[in-house]
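To begin, one chain is listed below as structure tokens, in the form predicted on its own.
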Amino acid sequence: MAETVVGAEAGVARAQTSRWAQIKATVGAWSFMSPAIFLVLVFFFIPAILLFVLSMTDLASSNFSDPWTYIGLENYRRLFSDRFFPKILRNTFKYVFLTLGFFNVGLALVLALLTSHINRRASFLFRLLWLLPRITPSVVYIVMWRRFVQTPPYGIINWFLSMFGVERQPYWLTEMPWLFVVLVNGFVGASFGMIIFTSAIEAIPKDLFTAAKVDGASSWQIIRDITLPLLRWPLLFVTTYQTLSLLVSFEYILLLTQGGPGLYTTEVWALTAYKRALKTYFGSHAWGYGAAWGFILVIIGVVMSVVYLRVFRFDELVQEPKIDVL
């Protein structure tokens, strides 16, 4: 009996010890989150919740000096109902996924595969040449594509065609102005997803490399069933991270085209946001129809980030890994 008894003190003693270490577990886990949550919460969720009662009211002030007067869902549907409001939804999808499929993720990911498997010091002079139009003031990289696309006899481009006897040289942002926007953009976007796919690359185990063509494997099947499968984290990063940086850039699509030419053509949500709360062609503001279009813009950006953790299957990414005990 009295065996029982210390037994049975003895299960009680372990399970408060175990329910005590998976307390302590928790709480280390969230004191390391917490400089994470603290500036998410600053910088996101206050400033969506702010955003969001904003375009609630119609506040119009440019110092916030006029009162706060709330009209529901005004500002949304005057929003749904603009007659532009599609033709902006599709330059703006247009806008992000050719950016995002052409440079950010496709051009960084070639280069860095190609930078990889090239002379170190040369591979490093190449990255940085890729730095330089991030580095460069933007005001200074959209003069210089401005001087590429000029009509003649200042345009690089069409004095490059002239050589060649091409006769008809036009203006290149009003004949082809997507084409420029994407380029433009694209060149910057690049070096960072460059960057972070070298040093992923640069992280896999030499071993499985070496393996691979003792077997016979050759370059293309190394970089389809190693170095593709072992960069799944980097590619969730860079394509989330670079989709949500489109979504809401719109500095280079103003130095360049300002929307044009014409009416909308070239103008993405962003910008449209931009002018609608702080430029409009009258010299008032609209803040609160402004930060309508700002709050679709988040939704839209929480969307993307859940479909591209489905389809790059972050469940599979954050398990533990399974580990055989003999």
Given for the second form:
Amino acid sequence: MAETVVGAEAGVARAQTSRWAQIKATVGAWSFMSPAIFLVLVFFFIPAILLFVLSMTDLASSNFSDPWTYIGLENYRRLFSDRFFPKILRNTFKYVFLTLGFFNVGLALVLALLTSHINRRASFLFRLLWLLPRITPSVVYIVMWRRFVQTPPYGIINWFLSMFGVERQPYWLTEMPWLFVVLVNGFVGASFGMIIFTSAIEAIPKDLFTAAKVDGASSWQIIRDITLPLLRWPLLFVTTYQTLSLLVSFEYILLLTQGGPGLYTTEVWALTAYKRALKTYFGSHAWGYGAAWGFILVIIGVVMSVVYLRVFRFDELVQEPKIDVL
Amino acid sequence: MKVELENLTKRWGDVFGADSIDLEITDGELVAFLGPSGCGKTTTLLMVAGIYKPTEGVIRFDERVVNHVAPKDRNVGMVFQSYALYPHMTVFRNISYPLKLKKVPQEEMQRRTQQVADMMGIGHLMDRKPAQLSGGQQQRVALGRALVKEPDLLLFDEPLSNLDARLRLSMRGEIKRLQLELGITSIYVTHDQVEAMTMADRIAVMREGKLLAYGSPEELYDRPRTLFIGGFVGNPPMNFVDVEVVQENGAYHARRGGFDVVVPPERGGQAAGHGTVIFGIRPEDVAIADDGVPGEIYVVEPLGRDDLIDVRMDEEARVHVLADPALGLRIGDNVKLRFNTDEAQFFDPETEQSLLWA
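Just the form predicted on its own so far, so send over the form predicted in complex with its partner chain.
Entire complex below, previous chain first.
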């Protein structure tokens, strides 16, 4: 349209400059993204490919003299025909969604809402205290929990129970392994969401709450109608991020129950992968087989990410870039 | 509804947000709380809304003490400088939210929301989100939300400050007309004295948490009780010159150096015998004339309809004068000034109180 007014020659010149500007913009964008792309390639794509390659071999400490034998999908066949495969899969989802629902998102949200309704200083102190387990070494943290649930005379829980005259004083960890697996993970996990949600709540303009109060809303109605809808983005972010991090986390379970008590009671996928590859009896590390377990976990993670992105419509939340093209 | 504030005080530790405010707002009146930022006007407003609890004092709606009544039970509507629209709700849901909370039946809610939106001229924007509206439209939605529940009291917290100058002017008129038509008692917080003058039935001038003056715009303009009010109310602001008032041959003269004007006895009489006093005169009461007090033009600021002329009478005494642009005055010109001393004000330099309207 403009070209017809300014004439053909000027039009060509303009088209050229705009093409040049486009190239510059593209190069600029890629160079800004390159550090992130580099990191994702080196620390995700390449390891994932290596993992897949490894999973197609029979690499193990038992046949280390003759490594790298290509055995196709044999490891996967073995994995899916494992008697405990369905149980481990169920355990994994049970672990992820119970911890996520009750603690990493649920309790985190409750704590954030509570602390944002009390005095600033007190809430800051409270959040700081809640962060302590996160910066405590895992082993120390778990040893502490194992003491909590011990039989007398060591267990604090039982000591309290005896104060209330409760006679039965078992080793609670074997009594209710799942409760403690979820609790121990959730107690630490909740602090992440709490911090994110708290800062998101504090970022909501005060006037909105004043307006809602004047409009006639009760505290609960304010939370339901104003706070929660405005926390949509942090809620989705924490849910997605914590799902993925719970999927691959196993160290607390390893330290707490080692997947027991009994056969695979609290064993999750990541723990199995770890055990197969790196912690098998008699030093028989089945690296190839473990890699197959690991690779399936990668696939589960990717699928879940895609599902989250679709279900939560992340693309809608991503705004147009605010920075002008260079 | 009548509103009464009695000894209303808000303290945070040693800091006074509002300091023993006493005032009464009659039914249907629009009262402006006017003052610089941090003067306690919003604090007072939020106490009336029920967001802040008063440290001391009483708030009465008609005869009912509402100190401990929750905001939702006060039936007030509020409009904010930031609009405070709920960003995740459509215009319809924003306006109807107070009704939804009151559990008004769906059909009635629909009807009342549409009615208010049409009144505000935003009936066609019901499905938009606030981010898709202009500032003026957002302010209309905010007004609609405040009006839809048919409040007994409307509270405005600098509602026009975020709008551009032209829109501010037209919204000012609209709010005023709307308030008159609906006859809802209103409190209007502003730091803009033009807004307060043009809209309010009465103005409460506040500074540092204290109520300095409470009266009609004319009263504050014509009979300022303190130096602060004299200088704060009116645009361009009042001129102040240190003078001594003496009686000579039956006439009162306000004098300093080459400056000598005759003032009417009913005003001059009050100021005479106080030594040095502050003489206040508004720019529109000073005129460029053929004879009078000599001075030199320091600055000329064209305002369009008038030129605002800054005239230097001596080293320390300068006055602003509104002059006809047709006079073609320029910086450096020597002029003569005539003062309409019927409107002269006198203030005590120590107490800053008016010597005329104590």
